[in-house]
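This document starts with one chain, in the form predicted alone, laid out as structure tokens.
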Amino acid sequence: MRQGIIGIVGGMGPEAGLSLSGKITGSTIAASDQDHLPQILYSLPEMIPDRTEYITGNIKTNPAGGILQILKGMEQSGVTIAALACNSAHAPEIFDVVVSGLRQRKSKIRLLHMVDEVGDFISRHYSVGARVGVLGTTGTYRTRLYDRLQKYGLTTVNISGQEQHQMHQAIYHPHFGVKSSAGIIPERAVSIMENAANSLIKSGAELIVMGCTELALIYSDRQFQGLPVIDSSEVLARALINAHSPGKLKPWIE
């Protein structure tokens, strides 16, 4: 493993941190069990602050820490490429403090840029200058945190305030959102997700993101309404194998 190992920081939710090891497998070009790249996962929720609480100011306490001391574990482990299972920890106020800590300690994890990696994907596969309808939490919708795609050459559109509470719902609500689903999707969650999605279209979006990695699972068809649907997740999957082993990677098949 001259290469190192791939490390997941999940537990945000743990679906999502499920999910996205699943999508590296799935992406990977491979004959044999051995031919799949090495990969940790460490869904350690307990030591991670719902990131949306943090960004909105109802708890105080960092969710960067936790995410910290568990790719100080990863490093220790032997992961070189790490990434984050959730869009929300990008925000900067936590994102920044990850990355200054890790410059802190000299490590020497290449910890990847979920929405970075979204920007460079659109704008090779698709075209500069697309309007990108954006769906995900509060906590990403507050801190405009696709607005990053600007330097991609992108637009961003995004839902109303009130239809935004209705999305974060879709995710967060204890009976209907998908957090609390454990693997069963709630009607109301999938009517709330496509409600959102024909809005952003009626504004103007010629594809939309993915932004939450747990709306995939809600949602994985890759068109919506004829327009290309983004999944972060899968995104940043495909990010972790080509900075690992771009020759093991799969050609994109929209």
The other form holds:
There are 2 protein chains.
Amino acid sequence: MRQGIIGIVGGMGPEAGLSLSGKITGSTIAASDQDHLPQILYSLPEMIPDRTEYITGNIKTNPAGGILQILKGMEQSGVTIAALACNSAHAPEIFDVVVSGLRQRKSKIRLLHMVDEVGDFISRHYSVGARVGVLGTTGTYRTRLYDRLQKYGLTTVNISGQEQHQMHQAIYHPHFGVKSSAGIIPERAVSIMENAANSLIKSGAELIVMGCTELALIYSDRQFQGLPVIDSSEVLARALINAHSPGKLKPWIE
Amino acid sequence: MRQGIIGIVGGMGPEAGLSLSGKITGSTIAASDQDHLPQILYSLPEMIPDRTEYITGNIKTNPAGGILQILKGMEQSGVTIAALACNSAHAPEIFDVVVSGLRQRKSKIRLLHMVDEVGDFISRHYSVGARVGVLGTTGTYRTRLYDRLQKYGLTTVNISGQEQHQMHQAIYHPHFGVKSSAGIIPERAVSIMENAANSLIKSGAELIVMGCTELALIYSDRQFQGLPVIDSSEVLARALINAHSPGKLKPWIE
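Please supply the corresponding structure for the form predicted together with another copy of the chain (the preceding block corresponds to the form predicted alone).
First the chain shown before, then all remaining chains and molecules of the complex.
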């Protein structure tokens, strides 16, 4: 393996990891099985506590520990480029601990940052200065994770605290949340997502970022009310292909 | 990890590996991310030559070598129960070489056999003595892989050589085959599958086995013309859950 293996830290939840891996396959130019890129997906959910629960102070164990242990195992298996299939895991209190842990053990893994990839993608495909509406978990919301887009000349638009409470339920609720839906998306989750997106548009959003891998399971269209919808996990999948074998990246079709 | 990790040898093709992994998630009783079973999916397609091409003599390298190397890496990562996400890889000329390689290196991995799991499943859920129509790749067809179902008191029904040629194309053809379709299933592949299934019914089949993980991507219903359709990869997913944590297996709904 000249360029090594692509490693995906999944299990946050399992569907999000599978979805990221599938998007790599879907955006790779390949005429046969053997043309596809080498990937290893670790889905060890028991090892990684809930990211939002940690960010909001409900649990004390930093998910960074489990993530680091998984990355260590991956590196031993030949992984050279890796990504975390969870937006909330990119909050500085988690992601920065992972990065400093990798540095400490002199890891050679190149770990991509989902939000940086989204920023780079939007500024290349859409206009700099755009107002980006962001949807995601309460962990992503509270840490204002997507404010990082400012580095790319973009401003962010957010929903209200009350709307965010609903949004989080659409992901996590044991009855109508997408995490417990096993493939069939509950209507209520869809309508919460649509209400939140409409609210972002009213607040001036010019495009919408699905800042949670599981939101892309609720709504997979590339447009909402005529505005572009950016799936952060698809952008990350494309960035992984580009980092590994740029010649195999399918052209972007809006 | 008391029971260790479930390992999936994917990449044959990548979609089949993802599909098997997703079926494990879908059939697991879980209220949160953390309740899901630990899984590692290796999708290293470059390491595993095409199974049917080997079986039919078009290539000389036995895919067993790459599969064994992957299982070795998995075992080092904590995998205790494993499966191959490809029916054709269960042909004796491949699978038996894998098993004897594992024995040679005193591996403790428990490698399930997809066809045995299908046999066990059908004889428990349907009637012993049933006539089972089998669809799959030409590799699976030529090696009469599913004749192994006789061990479970079942007889098999197969399509003609000409129909099999078409069937294989529905999986492998660079334009209308499911392997190069990246998620959108071509109509032609669907109609080939339906014609083949109708032909099995005319020959007396009482139920139909999708004996290729990718066929379940073409046709995911549980019935065809009123007869039960058994997805071999779903059966394998359920067997993996059962081998790891039987209490977490969702009940079977026909």
